[in-house]
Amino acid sequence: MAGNKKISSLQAIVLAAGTSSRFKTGRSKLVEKICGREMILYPTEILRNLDIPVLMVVGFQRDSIEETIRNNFYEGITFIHQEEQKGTGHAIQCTKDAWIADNILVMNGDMPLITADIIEKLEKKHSSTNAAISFVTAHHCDPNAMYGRVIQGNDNVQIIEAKEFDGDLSEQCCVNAGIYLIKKEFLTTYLSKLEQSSKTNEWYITDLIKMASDHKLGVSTLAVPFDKIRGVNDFKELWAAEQIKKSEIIQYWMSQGVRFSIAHNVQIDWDVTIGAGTFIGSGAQLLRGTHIGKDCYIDAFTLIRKTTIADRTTLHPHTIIDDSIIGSDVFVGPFASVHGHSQIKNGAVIGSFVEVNRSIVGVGSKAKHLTYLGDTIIGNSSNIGAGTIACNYDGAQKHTTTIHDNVFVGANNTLVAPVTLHNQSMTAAGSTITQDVPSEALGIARERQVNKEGYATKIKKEKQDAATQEEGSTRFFGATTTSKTSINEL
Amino acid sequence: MAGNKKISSLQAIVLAAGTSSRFKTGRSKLVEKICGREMILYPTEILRNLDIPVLMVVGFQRDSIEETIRNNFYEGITFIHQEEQKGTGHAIQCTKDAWIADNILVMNGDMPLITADIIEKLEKKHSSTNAAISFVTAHHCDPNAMYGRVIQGNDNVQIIEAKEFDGDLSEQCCVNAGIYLIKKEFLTTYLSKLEQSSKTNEWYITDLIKMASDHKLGVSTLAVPFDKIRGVNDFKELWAAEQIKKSEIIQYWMSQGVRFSIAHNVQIDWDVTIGAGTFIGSGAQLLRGTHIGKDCYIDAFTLIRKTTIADRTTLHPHTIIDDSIIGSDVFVGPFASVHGHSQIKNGAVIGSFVEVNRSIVGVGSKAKHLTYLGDTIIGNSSNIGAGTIACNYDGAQKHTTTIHDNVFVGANNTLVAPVTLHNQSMTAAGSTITQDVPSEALGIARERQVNKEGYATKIKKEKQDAATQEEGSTRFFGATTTSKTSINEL
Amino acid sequence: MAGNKKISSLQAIVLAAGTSSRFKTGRSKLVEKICGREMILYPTEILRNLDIPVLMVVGFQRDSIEETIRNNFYEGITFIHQEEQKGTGHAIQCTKDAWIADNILVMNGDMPLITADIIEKLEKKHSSTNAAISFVTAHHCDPNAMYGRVIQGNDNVQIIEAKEFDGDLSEQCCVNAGIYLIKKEFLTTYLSKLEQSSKTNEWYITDLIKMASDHKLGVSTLAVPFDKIRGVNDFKELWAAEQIKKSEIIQYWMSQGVRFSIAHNVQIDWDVTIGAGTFIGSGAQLLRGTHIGKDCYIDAFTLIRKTTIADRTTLHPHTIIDDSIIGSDVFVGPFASVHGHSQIKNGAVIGSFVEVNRSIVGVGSKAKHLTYLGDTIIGNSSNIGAGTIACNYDGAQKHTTTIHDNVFVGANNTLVAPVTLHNQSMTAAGSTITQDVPSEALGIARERQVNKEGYATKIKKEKQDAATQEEGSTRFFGATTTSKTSINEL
């Protein structure tokens, strides 16, 4: 969505050093993630689809920041480290020596909703004005909010930051976003001028638009919707601010064919692809790196993080799966979990209270109840019966189970791992399946039943004997005693 | 909620035959559901209540349109096929043979919160005004709004098409509906002097407002509120009217005596019912076919669909129940799932991670943890252990498992149907049950306990140096080697 | 948040008793919950912080607002019993006797959302202008809404009632909050000089205003905003309010570090703390009684009521904590459900289809998988395999489990209480252990397993064979035929 032009003549600077304080989380709020991508990534990539290189002006918690930067394989920014927090002329400032290009950009890391195009107007007015200094605008009406208020004469212009403002800050709606656009050779000259507020003793980088109006170096301005330029200060502004984003997000996508249930109840990062056909539920939380295909049925309560899913799938509701691969015409949950890098591949069925983990199971294959695989290989059109179970774990390591075709495991099977149960084969219900079960062969581990006639009515009677004769005393973690006759001993 | 006053002079065309192209799935928009409720129907179901014949136009779909109106018992509509898409005037044109009324209703087929005083407040000005044409119209201000834009003069009303406006469509905000009223003779006469338009090569049935205004033959207007009539040419659109038609169920409903937990989370159809004194739980889905009756209680992340659930009921948070009949004062979850026609019976208790699919459950039994019952009858005052599978899938066929009155099945039993547990009767924890169990008997299927003394440390000694052996080498699927002294060869 | 300046001069009438006919319950609005509290104790403990006694109002359902009172430790209030519903002027006149105070404030039970400086503002107002009479107005433009019209000519004043008005009352948008201060002395002389309205038989406390208006004896007004007063007369207006309140808790947690994911999905009671840094993912439901310490991640779908959880703990997607004491940096869920008292301390970790009832879970002791633990007691570093049960019930009693430090239990076990693993001891996957295990031994108790070579495709033949002689049969419930090689005879 980011525009394409590249702006090769400017250099921008992006503020990034402030502390963050009304976050309270002792991080920087530029690490926070606005759906599912870290805020400070937003103007960078802007920058960096305009191949404008960047100065980032960095201090307080400076090693996430960067951090971030590099993990994201973004190049061609310079860290400059401001040591203290003296204000954005002083911020400014540090980076002096970096400058090369003939304009530098100047804005601030926490503008997540920012476009391109701003960045596109805000140049060609600037340079078709021939300013010295040009800055974004925007209509805000809010005296809480922390933004320099614009005042503009007959042929003057100033920013008041607002915490200098001695007016009243409801009556002016003319806000400061934060974007200048600045001449070097204007930079050069004024910003040495800039004199420390009596108040706050900071710098302020919008004293310099006061300077060019005064000395009729030209000052042009760009006014732009506020909530393409809204900052981030507290959890409340980053709420608003990604509310915003992933409803662009959300529009974008019903636009392509998707059908949202409740759609202000989803949860959709940024880099998330979907199929035309596909339907979102309720609450599903569709996180990055998740590609969902088209004719797809991704129910209520669903939760996808970083996996595939291929073509007329069906989550159920209340399924979780993250980063695995599921095939297509495949069947999840409901109340399933498929993690762990696992495989789900075409036409499979994992079903009610299973969980998959470092598996793969088979074209066809079906695991439907009560079933934990682990580290389980499983081949094609092979049927998992109803509480079974991959031992995977000895106290000390992690063993493979391995299933072949048209396996047919019983019901409430204990699978202790490393085992093979090769093609064809069969396990009895309620068996413990500690060796390899050849191909076309039945597994049998179990018990023979036998019944004790009248034992239940007397056990029956002898516990209920026992709990009377316990009445009145605390049973909560307490109760030890057990009837004469026990099963046990049987 | 429709009114019930019989408009018998008319006849209606509905259009339905569109591409639904900006929906971007290959189906038409009109099957797709408001509510629970294909978006045709809304429509469909006012006109029959107002006994207005219908003439439906179908094109794109034609089949699963048909299918939708048949399936829902609709009668007297007659289906006509527009082979070609060549606009409004044209769908009409194909109706012509097939008019017998003095008076053409006229009205799109995605109209979902259309309601029945719109059609007799139009019929009452129509005819009051003996107008040849009547139509309704709406004040929404939105350039991007497809809608056509009437332009009324001091004697004079058109109507332009927004494809073929050429002014400032956000300043032209009273819009065409879509629904007209038509007399036959006048339609008769004038439809055939429609042009087609040299932009779309469409025939418009609003050219016929300019004729009729033009040669004084009596134009009528009904401004009704936009959402009344807003029209669904997009999943953004439909999401919208589907928030629409969702807030008048819920207020309804609250207005019954019903509390919405977080009512905006909330997914409600249609034809849902729910008794006074009953609690909806934040984001439940409360889908087609279900019926919740008095002082129940419906937890958070509940899904219900097709199902019928008596008074006093308590649904934990996270159960799924599908097509299925819970009786009065009975418990279920949290996370259960309970479907495929099962009933559980007054005074029920299923409990965390139970599946109950095809199956009943008597009054006052209980299935309290991990269990799955399929094909299983449970009669009265049973208790199903924690654990607990039926295997009613032999491969091939399902079995049924038979359990009566005042049993207690033991933790982590397997069940392998068809088997049958007789009143009274008792099984053993961890038995694999085959045969039937009679009356007062104890069924017992397992191993007597051994304790070998050392041997915990002495293996946990030998897996760990198996595990060191191994270290520095992908355990992923690769791990085979076991410690020496299995417990598979005690 | 409320204020605590003491108000000792005054007495305050709360009016409690009326009938609350549009909520349907059959129940007293008054006790319906607003984030986890009766709607009733909002406005009892704005009185109890400004120390002002209170004579509250009773009558419809007296029983259970008298209780929750009570259950709540409020003191300084005295019910006073009014038979009939006769209109607020009656309600007053029953409270007669109790008169102490110089001056008496009245107010509605109903008012959820009322703060301290409200009541404060008022009476300085009352105090300063010597007024007969004082009342608080709000702006609300809704002609139905059922407020007072408050019509203020230039040296006159009058309230009337909404069932009252002849007028459109879309155009009386100053409305009556049912706030009043009046000095004892002209309620004694006026009260008995109201008049029963014609219309309902009502006697109105708000023809008190005209009174004092035309005798010229003072009133005063203060305006408020609505929000501020607004009633709650049915489940709409309990919602509204609700959502408010919401909004403000949610707000002021904001501004204390805690990011929330989709903030309008997630419910949250009055009295819940969470520290800073610590995530609330979407929907999550915080409901009375929760505690959340700094840093945890509370993930999509979550539930907590009653519990206490300390720092850096993770909860995660679909997981139900309810009543019990979670430690830090542990991990619990997806589908987990943790109840009745347990406590699961630091470094734990609860895993999927897990539940945890009456039981403590000792430090970095593991239950991953499937696993139900019932009044099970275990130390620290202990593992518990997946689809183990703790059967705690006999059909009589619970009784307990106890597992010491580094026990290893294996899979699918079956744990029949009262039962003791020792340190350092294990048990074999698939085991039904009875007996105490004693310290580093292994209990076993499972069958040898038995390989029958070509078993598996004899009997798949049979069952397919079996199947296919039933077909066209219904085998809903009704299947009950086998194949002849029962594996159950083997």
Second form
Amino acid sequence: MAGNKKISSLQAIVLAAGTSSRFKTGRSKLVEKICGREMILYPTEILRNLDIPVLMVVGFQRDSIEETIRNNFYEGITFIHQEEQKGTGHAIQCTKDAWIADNILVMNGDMPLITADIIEKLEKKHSSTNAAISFVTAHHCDPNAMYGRVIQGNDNVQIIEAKEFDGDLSEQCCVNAGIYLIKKEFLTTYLSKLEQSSKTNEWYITDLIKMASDHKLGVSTLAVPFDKIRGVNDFKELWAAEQIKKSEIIQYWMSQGVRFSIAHNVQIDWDVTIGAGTFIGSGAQLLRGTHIGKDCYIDAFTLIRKTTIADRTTLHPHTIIDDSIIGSDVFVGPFASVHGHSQIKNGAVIGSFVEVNRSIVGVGSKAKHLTYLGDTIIGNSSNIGAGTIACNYDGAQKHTTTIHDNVFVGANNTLVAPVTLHNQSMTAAGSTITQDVPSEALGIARERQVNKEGYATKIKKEKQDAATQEEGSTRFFGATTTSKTSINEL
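Go ahead and give the structure of the form predicted on its own, now that the form predicted together with a further copy of the same chain is out.
FYI, this one's just the chain on its own, none of its partners or other molecules.
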């Protein structure tokens, strides 16, 4: 069966109503992010790609879950509210009026590592064996893992929930994954026969396995690797799942010609793309919405979010790029920040301790040292001297500084917006530019220097005399730290 094709006569129920009590955050775990994406979106996308309509059972914090789904997915999901969380069997009961397919797929919402081929293989086995119910199993030897245990023997199979199991967990290492495929006809007949647990007062979908087995109606199992069906019940398990997901992503980009210097120190989100020949340094954070071109060099401890970077660009260490567009053959950093929909065009240089915000830096232009460019439009081949600040805010409004092509801005300039520096103009170092500078003109805006002959020696002597006088005063009063003010007070 080919991947990403519709599985006919199938409908899914995703269980997403739990209280996530073990997270201890007061939030639903399903909106916690793994590699930049809410956990509930991973299994939901698998079902969307298989074109399987979904009934999602929500309860605790249903508004946040529904908003997450609506902001990211299509209209093929119907939300069903479980007023009280009384177990998985009760959750399925809440959906019965919406069943439209011959077979109902039931799965937990906290399965970020699930793959489409598991669903496809389960459907194939369910169909070929004509089973009333089929489910996924895995082997996991941790006795502390809160998974239902699959018990088989004497032509009988059952699942005992972790809360109810009183056997040897280290010996019973076949666990229930929480993915079931059930004939609607069987579900209609037997769901109402579930009995409430005496220990938890809940109804469990797992009891249907024993019912089908006892009535010889056919039960099939599909064994898969545990890492594919890991659930997430606390932050430790979320961390483990994210490490696996991150490893999958990094290994994929390695196979596409990307080198990671220390791969396990890199943070990378699920939708990041990277071109062949690119190097990713230790501690880099490549966050959601980032697209990096070919043959780039992303050095250590850079952070990139929601940004497109063209080919052969270098980001030096500790550079932050957020919500911007970086051209090809650009150099940025170290310790630079580019954000606010800024554009750095081909061949430009943004140097150390330079911040660019809501600005455009043209082709081949340079701002190499200690500069702030806010709401600034710079043309091509212009040079911005060290210590330059574009003063874009007057306390009430933001204003634009415009610097045309081939402009030379001297060091330590203050450009008071709105102001324009026209083509091939220059400004003198130390200037405060408040008026436009015409083409090919030199703008100078600073006080004229005055040299006082002999004053340096005079000032030094006065300071030495004052220090000597103060030292004598403190000795007279027998003090070692008394200031002039304290002496006067005495």
